[in-house]
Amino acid sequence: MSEDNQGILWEVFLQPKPGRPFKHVGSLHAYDKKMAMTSARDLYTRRGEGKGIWLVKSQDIVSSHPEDGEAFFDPSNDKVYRHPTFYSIPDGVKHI
């Protein structure tokens, strides 16, 4: 439950046509999923935007950080045991 007693902070996503990626287009408060699902329904799909509603905790979101620096990004080419040509595949097997 957050400090300020509005509920628990979710992060809303919809899907605008089956098949289609869902897209993060906003938050809300609620105080439970029921509630969280009512809100973002009346929220964020009143004219008929949305055809899937995908609701997340915010505090259940793992992300990375700016702190977290260049080499966190840093391309993996250098990183040659990133690759499976640095592994000898044991004689037999036939499908990797």
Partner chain sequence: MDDPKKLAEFQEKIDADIKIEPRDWMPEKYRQNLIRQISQHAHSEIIGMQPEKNWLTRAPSIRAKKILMAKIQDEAGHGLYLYCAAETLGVSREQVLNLLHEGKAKYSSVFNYPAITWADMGAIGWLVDGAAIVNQVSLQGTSYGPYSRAMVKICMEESFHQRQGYEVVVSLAKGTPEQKQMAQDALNRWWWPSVMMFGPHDAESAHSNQSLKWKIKRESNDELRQRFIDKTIHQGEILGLTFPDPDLKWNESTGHYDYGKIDWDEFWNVVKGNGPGNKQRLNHNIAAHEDGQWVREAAIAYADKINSKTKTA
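For comparison with the form predicted on its own, would you give the structure of this protein in the form predicted in complex with the partner chain?
Partners and other molecules have been left off, which leaves just the chain.
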């Protein structure tokens, strides 16, 4: 390990209650998983903000590139038939 001794950067995700999706809430420094978990609890759940914690090393996160954002997400724009409003249903038909 180099003189850089503040530990690894971790990203913290919290689940506000069971059944809800996990959301990114911030990051922290820690040297190992156990310490990261304890710090995440102390730093991000002091007021019952979460009932579940996920931790991911920042370096392991794969993300899209903002610069090619538009082209990358382009395929979603021209497929209107993916939306329910695309379809016409005869008047009076219910529960569909």
